[in-house]
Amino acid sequence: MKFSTRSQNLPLYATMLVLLALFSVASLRYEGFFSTRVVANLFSDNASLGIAAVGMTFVILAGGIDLSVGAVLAFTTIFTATLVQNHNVSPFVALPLALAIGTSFGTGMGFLIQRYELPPFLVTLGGMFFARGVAFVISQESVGITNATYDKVLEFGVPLGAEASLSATALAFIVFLIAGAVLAHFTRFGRNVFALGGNENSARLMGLPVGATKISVYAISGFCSALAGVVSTFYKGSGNPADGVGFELDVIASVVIGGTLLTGGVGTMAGTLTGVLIFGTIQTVLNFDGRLNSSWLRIAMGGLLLLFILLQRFLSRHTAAVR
């Protein structure tokens, strides 16, 4: 059962209130937290997570799931690093090739899910193992990147004040988020995605391109996962086949906390952004505090995830009762 139109924005509002409360409390508790530098770092440090979350939003909106995003990110990082560093391939060749492979991989999984009516969970789980395995076949160890093009990108930034600037990775996240929002909320394709997630049978009866839409959302997710891997190579300056373990869970949690309904049909890119920023804010609080380890990030995200799943369930039942 889906939310009523009036109830659809309640998870988004709740998420925004959580973000505002977290940031406000942290600003009062930690000196220097309330600053443009911290805000800029939230976008820079979580650019890979945010870009992958954009792709995952499309998949979940369509009623699916993609467990391969962390493995595709790892494959992309080591594939790109090996080409650029070990084989002297230009980044202008290596990066588009990595993105094309990621997109093709997502398209292949979408085709299997659509053509043979296979469960997305199992198909993307198999894709996760496959991509991770190929990443380790390419290299067993991390590969550092020393390249003039990478150096120039890392030096680029948009000043926000005397002590802060938006890095190239942060800008990539923002630009891609805006593009995702336009695609999801202001195009026919976006309307098809929402209709597919709302009720696949009804979408098919209305003559919507259900098959093409379903394949497309996984292609988008594959592209986003690969792009997240590319951004990671700039952020870390290396590629690693062991990167992204558990990354898919962080991505899914950020999307769901952002108000996207797990069964599809309801959600916004603004909510996804808010979910990513909540993740980043909690991580920043732990860094400022210095006494708590990263396990508390998992505890906090797990608690919020359960809370928002319960909220979604409550709103669904409320809508059913009203009807």
The other form holds:
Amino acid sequence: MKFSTRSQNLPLYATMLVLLALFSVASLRYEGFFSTRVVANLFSDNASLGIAAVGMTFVILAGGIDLSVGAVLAFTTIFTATLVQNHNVSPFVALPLALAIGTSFGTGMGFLIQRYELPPFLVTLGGMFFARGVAFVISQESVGITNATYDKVLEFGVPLGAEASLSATALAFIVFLIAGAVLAHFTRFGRNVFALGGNENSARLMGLPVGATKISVYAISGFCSALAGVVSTFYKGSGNPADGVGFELDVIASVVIGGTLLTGGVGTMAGTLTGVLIFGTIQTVLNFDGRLNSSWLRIAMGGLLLLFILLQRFLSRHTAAVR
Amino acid sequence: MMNDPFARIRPWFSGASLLWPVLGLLTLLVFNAIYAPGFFRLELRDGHLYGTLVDILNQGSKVMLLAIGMTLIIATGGVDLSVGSLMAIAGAVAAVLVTQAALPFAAIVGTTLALTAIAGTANGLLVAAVGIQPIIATLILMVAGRGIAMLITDGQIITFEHAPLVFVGNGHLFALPFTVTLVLLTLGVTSLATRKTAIGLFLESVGDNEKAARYCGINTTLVKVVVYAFSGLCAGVAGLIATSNIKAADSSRVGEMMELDAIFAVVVGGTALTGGRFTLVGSIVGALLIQTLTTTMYNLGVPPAVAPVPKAIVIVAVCLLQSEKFRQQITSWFGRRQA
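So the form predicted on its own is up there; where is the form predicted together with its partner chain?
Every chain and every other molecule in the complex is listed next, the one we just looked at coming first.
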């Protein structure tokens, strides 16, 4: 058993190694890459992605998948932007409302998946179409936000040395990631999620609350997607119903590259963080190097995805053979 | 069986599963007959048929083609998420070849389709030989494929005025759009191959119980690789049509969300995602249902961006109707009332 847990951690180490290698090569190659500013920006630029990835990690750990995250993000951005900008609703009311809607949306999908034993893939696909459509019902165009509370949040920053500071969105990401890690690895709920993803029947026979756990992971993912949307309104200063197309793929790719098995039951929050940072580092490299166009980001992510899935596959075969 | 209101017409369909999609399509058509005057009007101009119905066939051709390939994959218990990206690759390759290489048109089409079939084969190998879940294996190409397409076109939108390639998506044959011929041809060949030879049986047996199929002596790996390659081929043809329609290769938009429409068409058509029995005609009806839904909403003045909402409702409704638990719940409600 000890051997299998160790080999399950191998993908995580491999991912960390990739991140380290990527960052080192980029630091040697591009002047000014190795700086606290770049690292701080990695966190604030990818706050939305990271927060959504925390939610997705729970869903994938439980053996499911959530395709609706990009659409829920888009809905949340346009919902909050319209409320704050066009209806003069205080952000203190609009933001909790948006988060509540995202959470209930996720809960609804989780209910359909759990109660009627529907495939998560199709239900969240329906959720994706639905949320995207509703986002466009609210507004067909991008809505900019000018609001005193927003400005105050944007001014906020924790200084890191002379030239860098950690923005509020980056802080939100870090705090949320830690909360997610605690929930996943140090609570009863977290253990239920792992058990459910490992083997649903065993989990049920052990008397674990399988149904409630299953619905909860989709609720968490809905909340995370909505929070990612809220963070995005701060980051971009606007809401846009067309935001986050293909976002779900980036999120899933980050989680899988982070070593979480898509079959469920195996994975870590640290891995998810590493996956998100790899995504961010590739993007930063593309920005530093003007010659490479953005299509390389997709190809690199696809290549890494292939590499890590093959690695996982090889390891799981190997462990099975040892047993 | 006595209470079955459809007992008489059931034998008309090749299985009960075809009943619901056909009924859905009919409902939409009846709705249009009432609320959209001129919906059924057909006009013959210059020997070409025009009208809303023809538009539905023409615009639905891409999803129908994808759905044919997707049906076979889903029958084996898999799924192919990469078809949209493959469409973009096909469009990019074809556009670059017609604008930059002096090749005969047949060679251009051949190269394009060969490339997408090879990409499909790669998917199939990942699924069958390496043993990765289909959703994940094809997700890789879905993510990377669009990047590859952008790389081929160098991030630009390549426009062309190449007559044969423009004909693929805009030409007419036998008074109907040429795309209809392409769909019928693909459907005909696929139906013959799956219903008149043992291939269909192989597909269903792999989807029903892969282990049993292997013990029966079926080369399950080969069967799977072939269906993914075929789906790649279908995606290639659909990509040619999509690119030809707009006379340009737009790598970031061509085939966007198309994979989801195709899966939706297959599921609505009555082929279960769990694999096994499949119906090609059902998937075609499913694809037509989606296209009619979209066209109906355009006619009603619903903005195109809002169109996904009803689509989502139909997806979830169809899933619920196929769910054993949901049916039990409904029957228990009605059972109590009658008792």
